[in-house]
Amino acid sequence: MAERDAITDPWGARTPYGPGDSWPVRVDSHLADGVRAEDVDRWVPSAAVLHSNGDGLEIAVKDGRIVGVRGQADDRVNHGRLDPKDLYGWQAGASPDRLTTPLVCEGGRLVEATWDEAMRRVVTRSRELLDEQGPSALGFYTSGQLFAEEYYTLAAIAHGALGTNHVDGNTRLCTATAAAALKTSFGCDGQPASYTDVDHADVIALFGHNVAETQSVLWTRMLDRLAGPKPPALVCVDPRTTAVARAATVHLAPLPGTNVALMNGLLHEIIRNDQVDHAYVEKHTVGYDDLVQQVADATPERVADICGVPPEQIREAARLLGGAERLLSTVLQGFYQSHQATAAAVQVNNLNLVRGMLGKPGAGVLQMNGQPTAENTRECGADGDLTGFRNWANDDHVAELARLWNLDPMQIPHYAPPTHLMQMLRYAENGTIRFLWVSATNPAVSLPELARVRSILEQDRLFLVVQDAFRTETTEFADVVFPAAIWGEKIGTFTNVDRTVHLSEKAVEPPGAAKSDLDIFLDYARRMDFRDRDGEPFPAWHDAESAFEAWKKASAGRPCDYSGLTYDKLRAKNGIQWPCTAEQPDGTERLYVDGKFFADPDYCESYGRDLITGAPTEPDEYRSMNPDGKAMIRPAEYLSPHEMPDEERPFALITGRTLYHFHTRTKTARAPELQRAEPEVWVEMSERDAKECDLEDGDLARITTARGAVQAKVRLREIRDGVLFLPFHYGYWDTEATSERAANELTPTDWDPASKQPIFKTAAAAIARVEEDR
């Protein structure tokens, strides 16, 4: 068991394999000063909260409190790696300042108050604005952060006993493209591909993924293949330099908000060079055609013209791409928030499609997730998808989700796509949504256009209720806050990107008064009296393992299959992989294996939208274009962003995250180790820029866009000239600066057309030094 330095050697020690060798186990641990291993009273299964790898691993309690965490060597994630936040971050449960009792707003102020005061008010305030309005006056905006258990129990109660199309989830913020892009190709969420794939893969490609930093257990996985014998070739697109684009064969760095230029150019130089398997494309595909002829034009040159990246760069990268035996495709944030996110991430299924790479060792996409449980809030329907990945247009299958819930299909919302977060901030702006309650995000710190999501917050007319582990920026809005129960303090399954399920058992009671979601959810339920067809208590469930056990029959026949999985089954074997069923009962490495796909009409969770506009693809449109459930390839002309650099705002921001942070900072700035590693915000830029600035290393800078002002320490990158990045994670609660830090104050009201994902990578901004730092 490795002790290590997490913050200064992040990624540990090698362990080369080769490729179809198993990933050597290196288990990584970290317990309390003063804490041994023989000290420890129990180790309580569970996976890691604080990224979306989903490692498995174990929590240590001694005398009723967390003292540590080792990572879990048979776990098929991680064989025992953990993450700087996993090892640092479970410190933050133990935080002196976490909410212990409910709080209500009086006279301006929050002050403590009783269970039955606070749920009383929520009640109240629900049943006045039912009674007025009707359901389309409530709002659930919730996280990437709860339980399977917990999302469903709220996407029962908001779109089953509510009835209100308003139910969204903060993975609007990072996986709505990856869920767009899934629906769009294959017809259905769902990954095609497993991380055993970078165990056979001999051309890795990451789009938009800086795995280093999002997913550092990865990119271990990926460093020790590279040490090994008959290395991948890595293929890096991203604009910075960083640690992924360091040791890759290629690092395209193309100009922020031209990816889908980019992707056109390869698939051009590809298709040009007849690296198409076409007897794939031909058996198992629809839309080739339409493909070739848009990327006819996509010449090196001419998109050279418009990415900024060299014509040989791109060729050296399609000679990759269209040589690889065994092709890998990853795609996150650089991808996702973009204008033209879904059509760009739809790109690089188009490629694997083309090449024939799915479905087999080495081949697969992995459209990431950038939260734990982010995988959950889709699949359970608590980010306004239709539980179960059912269709909302395909009004059998809201009937079937009416008779599991023994409710009338009437009641559940289906005149109209649901509500995406981003609507929703409109309908509150507007006074339509008059309550709204968060769950386990921050939303005055994460949201784009600051200025404007604070002045809805706090409108007197919005009823706001948060349930939270700790005060937040958001909270400081609120009506009624909420203290919940988080990891360690609660038992429940969540689900990684790769589609593996872990169970992560309680190690501790949770502080004061504080209650598991699951708990809130179903008391809010019972308070207000919800009842099925039959006159009985619904959701029919009392706590976690009957949730799961419901949620296992809204599951049963659809992609994300959990009807061969029981809490029992993870005790004795935790991280098994959807679909888990009677005939799989081990669940199942990779979808389509077969070049069989979710995509029937009848069978499948959507029909699309269009990459430009954003317009549904009606339902007879679909069934003529596709009749017979194939993977459908997508092209996608290119589009300027909405917001170029000009003469005033000269550079393009873009915003992400960093190794030792997640989130608003709520838990890992809690956590000592990672708070020092990285206390303050700073904004990278390349030397040459900061040189015409007149700006150095580690000066103050201001850095301006239309919407406002954030200052932060000038740290000189390898990053392509003209591009400025900035950490997201920075708010206010822990520092005395009331403006001014938060990235997104900077950041625009404006979404991808497809997924509805907000652009966070094209902002046109201005820099320049903050005089009184010299």
Given for the second form:
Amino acid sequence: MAERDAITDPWGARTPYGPGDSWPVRVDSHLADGVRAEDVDRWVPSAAVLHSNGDGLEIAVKDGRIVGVRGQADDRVNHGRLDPKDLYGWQAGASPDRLTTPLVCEGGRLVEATWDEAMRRVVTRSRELLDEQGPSALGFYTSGQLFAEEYYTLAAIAHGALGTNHVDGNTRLCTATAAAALKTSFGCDGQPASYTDVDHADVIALFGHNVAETQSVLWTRMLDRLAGPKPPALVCVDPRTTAVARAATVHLAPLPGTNVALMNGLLHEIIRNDQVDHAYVEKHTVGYDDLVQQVADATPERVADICGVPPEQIREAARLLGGAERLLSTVLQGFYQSHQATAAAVQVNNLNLVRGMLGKPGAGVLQMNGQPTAENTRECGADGDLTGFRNWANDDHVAELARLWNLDPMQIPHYAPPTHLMQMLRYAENGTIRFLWVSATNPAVSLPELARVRSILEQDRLFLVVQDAFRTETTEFADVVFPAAIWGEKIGTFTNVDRTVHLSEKAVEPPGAAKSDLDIFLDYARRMDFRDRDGEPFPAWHDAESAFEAWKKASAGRPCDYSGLTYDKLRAKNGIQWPCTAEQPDGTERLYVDGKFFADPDYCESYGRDLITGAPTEPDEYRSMNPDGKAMIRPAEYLSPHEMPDEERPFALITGRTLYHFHTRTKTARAPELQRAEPEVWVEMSERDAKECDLEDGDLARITTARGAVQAKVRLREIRDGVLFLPFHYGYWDTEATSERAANELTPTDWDPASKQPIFKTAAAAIARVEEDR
Amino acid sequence: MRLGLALRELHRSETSLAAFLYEVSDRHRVEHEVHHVARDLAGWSRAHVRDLAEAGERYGLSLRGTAPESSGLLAPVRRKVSELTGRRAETGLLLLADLRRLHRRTAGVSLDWELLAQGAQAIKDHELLELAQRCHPQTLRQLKWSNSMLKTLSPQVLVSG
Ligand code: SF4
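Having seen the form predicted on its own, could you give me the form predicted together with its partner chain?
Time for the whole complex; same chain goes first.
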């Protein structure tokens, strides 16, 4: 078992392997100072919760406290490895500043209260609003960090018991586009590929995916392939010269906001060189001719002008992609949080479709997630989609769900697409949403245009409930705060990017009166006295395992089928990929192996949306376009970004993440090693730009956009000229500063019309030295 | 020839649709999706206007090739008003009314394209037919957009406030 300083050595020692070989095991571990492995009382199975990779691990418990973690050697995801956040992040749970009791707002201050008092306020306000306005007054905004059982329960309460259409997760900020792109191309959400495809690929193409920092254990898998015999070629698309870019065979650094143009250029080349798998396209797809037409004039020269990438580089990348025998494509925030997010991510699906690179070892697409349990938010329906990848526009699907819940189908809103977060915020702004329940997320730091977000959350007319483990920038606006138990303090399942389901066991008791999110939601349901059609209490379940059994029934027959799983089965072998059924008891490694998709008009989760306008496709339109349920090749034209750099604000600002922190640092800043690694916000820029702005490495600079300002120390980095990068994790709870620290002070309110994911990667900005400095 | 009339009429309706899209965009500055997408879609109408002006030359018409790229001098005022009233639920009704108007205007443009395509077929003008086949689908997408925004936004407006 290896102990390393994962701050200075984030990826650890190489264990090289070759194509088709099994990735060697390397067990990583970290225990609190002075604790030896033999001192540990119990090792409790779980998986990583500070990113989306799903690394299997065990929690070390001694004297009723968490004292460390070690990687699970036989876990299919990580083969024992852990990343810096896994190794150190667990310490946050034992912080002295955990929330241990409910808080209620009295005379503008949050004061301690009993559960009865706090719940009474929430129930009373819910009832008043239901009487006055109906369910449209209530909205729910959840997370990518709860467990499946909790999301399913929330979805049942919000969509079913209350019947509001206003439910979303903060997955809207990070994986909404993954879901939208999969629905667009395959008719349904669900990750096609598997991490094991890294073991087989001869070309791995990473589109806006800084895997070295966002899923660093997956990166170690790639590094081990690169160090072994017959390494794969890497293609990297990123305006920053990241660790991935440095390891890449070809690195394309397009101007922010031009991904669709770049993708069209690559597709143009592949079609021109006739590297298309015509047999596959013919047999398994519709829409190819439209793509040919769309990219006909996207020549490398023309595209080069838009993207600021030399045409030879585009040709070279296309040669690699076009010549690959096993092509694995991955996509993340560089595409999802940028202009034309879905259109760009769909072009990656198109790339693999026209090349017939799907459903076989080494050939596939990974539309990545940001958060550990984002997949569950999506499949359980806590992101607004209907539970079990059901189609809100298909009355039969709604009726099926209503039967399952024993409710009237009219009770489940399906007259329009589910309200996404940014629209919910707008409704709160115009006063038509008057109750917002936020669980396990921190919108006062993570949403764009923070001045606006604060002005919405602070309104008196908005009743705000916040459920979290800590006080955050958001709890400070709340009317009621519920203290939540977190990872290690409760039991439940969650699912990573490649559909791997882990059971996470309870290791220790939550502090004080904190309760699991599941118990909080169920308590609310009982006090609201929700009933089904037979007058029985709804939801009918009462704890995690009964919630899981209910969720299994809801998922049965759908693509995300959990019916073959039980807690006991996961105890025997943790980490099984859905669909897992009686016929496929060991789970399913890859989807779409036989070129069969979930896209049949009667079965699909979504009829899709117009990639430019975002308008939902009508059912009959879908049926005539894709009667046989094939994969859909959907082209898109490039549109220029809504906010372009100009004389006054000459830079394109992108925000992003770092290896050492997660989300708004509520946990990672409370782990000393992680906090010390990156305690303060910084800004990255190129040397040339810095010179022109009279800035040097280490100078304090002020970055401004039309929305606000941030002060940050300058780091000279390899990043394309004309681009500034700011990490988005930093808010205000751990600083004297009350303004100009959070990157989202600068970002615009604008979102991709198809996925409704906010845009964090195209804003026009200026930068100047803070004068008193130096 | 009457076809010239149809061309001129379509050119007029596309030009005014572009202008109206900018107007809606500015009047609803605080409805971010409407604001941004309306501008993107105005771009399509502007391109149609340019192509129609070109086609018009062959019919001896002199049509302006450029449609305005903003809602004119009043743009800042419209945006300001939108921001000032953006916290009031009543603006929802104004939004629905504007989307309804937009939808009807777009439907008019769509019909005009249909007429032009019919005429082009009758006189076997391939170029004109090709133009209609290229542009009309975009008009239909504009139409679906206003329809879908109405469908999506109306329930909240109609049951609250
Ligand atoms: S940090 Fe961003 S990408 Fe990562 S989980 Fe949070 S929202 Fe998603």
